[in-house]
Amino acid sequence: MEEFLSAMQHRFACKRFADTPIPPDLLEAILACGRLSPSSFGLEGWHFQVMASSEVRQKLFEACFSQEPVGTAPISIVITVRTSHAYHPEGAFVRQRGERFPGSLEDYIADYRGYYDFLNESGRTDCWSRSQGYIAAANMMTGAASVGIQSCAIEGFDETQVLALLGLDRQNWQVALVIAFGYPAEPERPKIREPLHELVSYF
């Protein structure tokens, strides 16, 4: 727990990165932090798009309104998530995911259907799908910090441009988040947080 909290304590929103590559084994470990993240009903509705080449990173930089972290990071990861129609209980995606679990697929679908109906009827399915990507993002960012790699989460981007860069259909995919990763080229900034007693209530 101390090591985990230390990684969180020293993680900061890095705005300028050094021109130092991230070793492939550490990049794979960061991606594994995303893959191992929890997702609702184990659906894993995300896909991690690694933007590595200088040409692709330049185009992403422009699609992110020329924000410095994206422009200087040696790697950016775009977390894309599926749009609402992929989550229909009878759809191929849900069935493929459900078949992996113990028990029958019919039981999995029956258990999932009520939650899907709730999301669908309240118009929250796309928002819910996007929020799943944030869970993976948090784990990747903390995992990176544990080995001295900093990050910056980017929510300011032209989604149409990013999806076009990735060759993805807007009907099927949405962008949850862009995360710049790299070794920092600026000092760590102090962590500014409210004290725990201001943020927690017990019932």
Ligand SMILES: Cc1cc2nc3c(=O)[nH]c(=O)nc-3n(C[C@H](O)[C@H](O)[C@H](O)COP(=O)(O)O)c2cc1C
Second form
Amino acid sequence: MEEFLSAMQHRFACKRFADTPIPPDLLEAILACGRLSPSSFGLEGWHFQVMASSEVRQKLFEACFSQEPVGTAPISIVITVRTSHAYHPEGAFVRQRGERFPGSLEDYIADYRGYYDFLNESGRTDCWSRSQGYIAAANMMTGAASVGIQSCAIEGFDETQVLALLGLDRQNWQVALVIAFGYPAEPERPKIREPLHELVSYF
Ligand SMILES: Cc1cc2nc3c(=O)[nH]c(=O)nc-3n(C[C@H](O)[C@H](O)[C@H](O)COP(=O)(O)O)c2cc1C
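Having seen the form predicted alone, the form predicted together with this ligand:
Below is the whole assembly, all chains and molecules, this chain first.
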């Protein structure tokens, strides 16, 4: 816990990165933090798009309203997530995911269907899908910080441009978050946080 909290404490939204590449094994470890993240019904509706070449990074920078973290980061990861179309209980995606779990696929789908209907009827499926991506993002950012790699979550992007850059169809995919990763070229910024007693209630 101490090590984990230390990574949390020292992660900060880094705006300017050094021109130092992220070693491939550490990049893979960051991606593994995303992969191991929990998702609703274990559906893993995400995909991690590693933006590494200078050409795609330049285009991503422009799609992110020329924000400095994306402009200076040696790697950015775009977390894309499926749209509501993919989540139909009878669809190929849900079946493929469901088949991996112990127990019968029919039981998995019967269990999932009620929640799917609830989400769908309240028009929340796309938002629910996007929120899964944020969990993976948080784990990747904390994991990176544990080895001295900083990050900046970027919600300021033009989704149409990012999807076009990735060659993805907005019928099927949406962008949850862009995350810039790298070694910081600026000092760590101290945490500004409300005290726990303001944020926590016990019942
Ligand atoms: C979902 C999300 C979206 C964010 N979008 C941006 C952004 O577009 N541009 C930016 O410079 N910072 C962005 N940030 C960084 C936050 O401003 C920053 O995390 C917050 O001020 C707390 O600071 P800290 O991360 O250094 O503790 C974003 C953070 C989160 C969690």
